[in-house]
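Next comes just one chain, in structure tokens: the form predicted alone.
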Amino acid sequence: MKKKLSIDDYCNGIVNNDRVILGKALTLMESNADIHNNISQNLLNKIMPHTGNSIRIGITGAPGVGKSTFIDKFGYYLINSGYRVAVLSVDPSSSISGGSILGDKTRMEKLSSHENSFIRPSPSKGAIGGVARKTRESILICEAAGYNVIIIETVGVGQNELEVHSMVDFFMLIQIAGAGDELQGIKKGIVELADAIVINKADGDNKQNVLSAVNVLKGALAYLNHRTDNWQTQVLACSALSEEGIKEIWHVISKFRKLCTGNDEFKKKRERQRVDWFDNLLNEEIKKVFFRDKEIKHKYSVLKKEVLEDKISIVHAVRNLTDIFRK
């Protein structure tokens, strides 16, 4: 009979990166069992010492732009740079089974096989802009385990990135050349969020393509002012194939991370992550407060069916359902 791990199994696990530990600790972490929920939230007040000791990058992009290439090639650079990646690649949930294709360590042979490298792929279950709602807690079990650079992936199917910038350093958009979307992604908040924009692809007959959409790009983004003092939205041409322009993006990035540290906004920036973490677990706990309770539960079925019908109004039926949280 296989022994129950402890919480301190978990923790020295982690910490001494054993990676069978690290695995069953971020299954523990997805899970929505209260059971599991409570040892998963002792043993992240228990390896908190030892996080917050990385870059976390956020990596988005519409399918087929080649973010899963870009990453394995991008991840095995800084390995041979001297750093240990962890991917934590949200893959889209089936809305009928919740199911997920979970296809990560498939492309992305060359990063997946490096025992420098930890890849997770992990279903989206809905999130707003793919991201799984446990993210934040294995970006931490990742930190823990020593790994200095996360990658987290998204789903990037043109839903709102708010979730995943408000968890990351350094926001990415992924893009192609050709797609007839060079200046439409310009109206689009995501391209106003991000620190970096790659126009992957640079390689072969395209590479003519992808520097014309550089040069728009970079010219319409000189109208657009960034969050960050002191620094413009960069765009950059790479191949992911070739692997030309891997160390530049590397390079802007650093050099992102030197500003942002030297002005404090690094700083500012996890203090923001913090609190937004804080909010949403607190609306999340709220809301599953506010159902346990058997009245209001009926109450809310009997009144979306009038809300459907036309029956009452949906401010009056908030109010009617929080008049009976309130007593």
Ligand SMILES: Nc1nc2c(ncn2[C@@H]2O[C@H](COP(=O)(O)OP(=O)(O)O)[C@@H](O)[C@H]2O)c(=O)[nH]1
Second form
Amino acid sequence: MKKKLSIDDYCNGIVNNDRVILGKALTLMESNADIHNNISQNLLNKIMPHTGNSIRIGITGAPGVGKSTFIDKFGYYLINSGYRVAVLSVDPSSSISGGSILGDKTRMEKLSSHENSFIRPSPSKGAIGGVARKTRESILICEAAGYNVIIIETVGVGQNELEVHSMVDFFMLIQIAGAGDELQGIKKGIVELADAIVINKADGDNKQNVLSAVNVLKGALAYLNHRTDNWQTQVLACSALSEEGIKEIWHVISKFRKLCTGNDEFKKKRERQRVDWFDNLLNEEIKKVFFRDKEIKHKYSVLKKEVLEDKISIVHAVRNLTDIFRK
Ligand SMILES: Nc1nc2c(ncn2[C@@H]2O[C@H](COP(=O)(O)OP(=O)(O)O)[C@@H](O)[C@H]2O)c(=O)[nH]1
Ligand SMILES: [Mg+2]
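Starting from the form predicted alone above, please write out the structure of the form predicted together with the ligand.
Time for the whole complex; same chain goes first.
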């Protein structure tokens, strides 16, 4: 019979980097069930003293730009330099297609077979916010297991990029060169968030395109303010395929880390990450408690219909609903 693991079993397993227990702990974090929620929150509390000792790197970009391929090579390079690397992915679409999991596993072949790396595909259930929140907790679990570089791959669609940005120390955008693509991130407002922009697939016939795209982007960025003091968003060319440019990218990240540790920015970032987490978790809990009330739940669907049919003002509808809570 399977023995049920206690919080201590989980904690010891994680801290001693028992991969089976680590996997189970992450499954626990990803669960939506209330009963698991209790255990996972206790576990998080317990492992907290072992967390924080890593650099958290977010990598975003449109599907197909080469994120997974890049992470495979980049991660392998880091392992060879003595780091332990965990890769988590955030892909809200994976519940629909299921495809990314297979993609990630095959694209990260080199990395996934190494004992100093740990790769976790995106949790497939739940809303976007839900998936991102679980990732935040998974980061801590991986840190407690001794991974000192945590990479979070996110598909560059919508809201989840912002969420991932709020949980990492370094945020990187990967693009490819092509008709107007260099500027795609500027339009989307993602560039302002990026600490570095990498233009991938700088190989073969495409190399020259990439190099000119790098120049175009550098020119455009000169006019943008960056949120980290004394840091200008770096633009780099890379070929994940031929591994050209990988070393240089790590060099940039290390420089950024040094700068941020030196001027307290790193500490401030971590503080911000914690407060963001607190706010998000609190919002979720409040919502849960709110909708646990049967009357509210019922009234919500009634009011939603009225809002849809434009029969009631939204302010009024919200007031109606919250009045029940205030009673
Ligand atoms: N030529 C070239 N192809 C690449 C490079 N990096 C990735 N690819 C290819 O681009 C496709 C998408 O890569 P993938 O890593 O799955 O992209 P993701 O969706 O961003 O994770 C795959 O066929 C890769 O082999 C590169 O540096 N050069
Ligand atoms: Mg991918």
